[in-house]
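Given next, in structure tokens, is a single chain: the form predicted alone.
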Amino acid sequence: MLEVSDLAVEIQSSEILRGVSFNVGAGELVCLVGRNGAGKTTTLRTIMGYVAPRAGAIRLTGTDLRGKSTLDRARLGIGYSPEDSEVLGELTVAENIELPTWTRRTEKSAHERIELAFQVFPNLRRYATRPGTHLSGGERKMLSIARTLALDAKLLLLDEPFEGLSPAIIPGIRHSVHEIVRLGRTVLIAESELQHVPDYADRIYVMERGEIVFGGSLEQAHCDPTVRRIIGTTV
């Protein structure tokens, strides 16, 4: 499904990313873990076109994306979202997950991707005529997740879908990332904490310093010394 290839990203003259390399098979949920500034962020927006590689390849599905724009990328089925939710506040809970069924057409009605979106976030239908400025950060999250299927994505990118939340709101965020992925949906989360890794994860990467500093399953993550230095394994 995603393959990225020796990716490497300067940004004002400094290395952020150096000959980043992994894949992602299709139906998989697969994780970038790492401190913050390792470079997870700078590689989904990497990935999503917002930041232009100095080297390397990324394909998805065997379609090469470079010089590909990021609505481009959208159309191909990547849906991305980011750490700050980017919830529009002006427009309401449906205004904003209807807001993709405009960019991407599929073979999905755009009635069909709206439920779909409420289907794997029921609490979103509550809160359907609220003003985006009136959620919760977790409510901002599940929304901007839930936007990612409206757009019918292929491939989601899903930075710090658990960062900053309360304890009580994450199993449910949980829950609906593992139903995404039941769906048949590929998944690619970015997280700074190993006791965030949902444990139904096929693989994680851990980054350090713009690289990829190990590669495999949560419970080899917690017993490699490699990853109990950086991030520690705490569960």
Given for the second form:
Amino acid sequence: MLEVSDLAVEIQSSEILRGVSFNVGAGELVCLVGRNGAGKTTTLRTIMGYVAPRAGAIRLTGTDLRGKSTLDRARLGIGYSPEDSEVLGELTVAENIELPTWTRRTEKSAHERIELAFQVFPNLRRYATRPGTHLSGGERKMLSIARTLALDAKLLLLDEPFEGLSPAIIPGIRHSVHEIVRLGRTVLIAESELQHVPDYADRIYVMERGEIVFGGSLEQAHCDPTVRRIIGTTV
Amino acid sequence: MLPGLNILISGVFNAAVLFLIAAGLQIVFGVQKIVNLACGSFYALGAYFGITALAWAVKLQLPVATFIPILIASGLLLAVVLGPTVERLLRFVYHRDEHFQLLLTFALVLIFEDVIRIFWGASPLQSNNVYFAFGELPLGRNFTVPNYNLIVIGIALAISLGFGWFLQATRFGKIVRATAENAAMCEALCIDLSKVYVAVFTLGVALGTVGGALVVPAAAASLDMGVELIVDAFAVVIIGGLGSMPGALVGALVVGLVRAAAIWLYPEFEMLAIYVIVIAVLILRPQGLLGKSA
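Now the other one: the form predicted together with the partner chain, given that the block above is the form predicted alone.
What follows is the entire complex, opening with the chain shown before.
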């Protein structure tokens, strides 16, 4: 589904990404794991078209994304849920979810897409008329991901979906992400904590200083000394 | 009582026209983050276009009742031509320093001033007796209000209510508000920013050109009217708060009423009064009366 090869990104003459390569197969859940500043967010933002790479290639189901704008990429079916959720506070929860159905037509009806978003995140239905600004951090994360479902994205880029949330909320969002994967969507998550990586992840890639230093299963990651050194987690 | 009523009617009339231009300035700034100095030029072009349209209407001996629809249509027609053309030019300065935006829009002010000089000449133009053709409304033994003033106030009120409804209740209005809040995120939600920008800029231009067209029966169209209006429009925006639509309404009322009061009571104080209020707002509440603090 998504092939990233030899991606290099420079921002203000600083090399942020160096030779980043990885694949995400259709229907897979893949996690990019690394400390803050490792380059995870830049990788997602480059895939989404917000950052222009210096070198390398990104392909979505064989289509080269070079030169394509963020709008083109969204039209091709890439959904993006940013680290700080970026919920539209001017609109209500329901309008935030409906908006992508006004702007992108797919074979699914707007009603189906909206219902799917509420089905995966049923809590949001209770807040449908609430302004986007009147939501907790967890609810904002849910709404941000729900919008990508309403967009009918086939590839979802989720930046730190569990970051800053109370431990009571994390299992609910993890369950929703699992449901999204079961629906056949492809998901790429950027995550800084290894313990937050869902155990149903197909593969993880560990990033450090703009490079991929590990690629493999979650079990392999737990046993890998390099991963343990970088992520600093107990296994 | 009479001076008070005169000040009120004439102040609200000025405020009605000012609100239209300031609302255009606000929506363009809110969505496109462009400080558009050329808003005054759109107002001036609207006025000249309006006076030409009125001259045709008079020549064709059309009834007085058609004059206002003709003026509004002339403003809208001009906006449909000017809006997309000028927006295309502004694309070069999106996401660039405000200096580039100010320089480019000021260049447009100079260009449009020459366009007016070429097509309509340098002398002020006035519509003959159209203002009085609408009649007057007697409000007392010695006091009448020109119907035209009341009509323009009514139109501005209807436009402001319609504008509020459009932004709050329609899908495109919601897309405009979302784009004003976070354009980058909106692009990831499949909103075509270039289309939104063209529509919003054309709407902003239309508010200016319609405002200019509506003012010509009551005032002469002159070369410097655009530049004069820029000062007033920015005073409205500073007083009301940059980017706030209710702020534009409050700011327009303050400027309109203060000017009318100054003209009636102490004409030398007319512009000074506005600047004093602007300075006071900048010192005491820099975000404007209804603006959000940064």
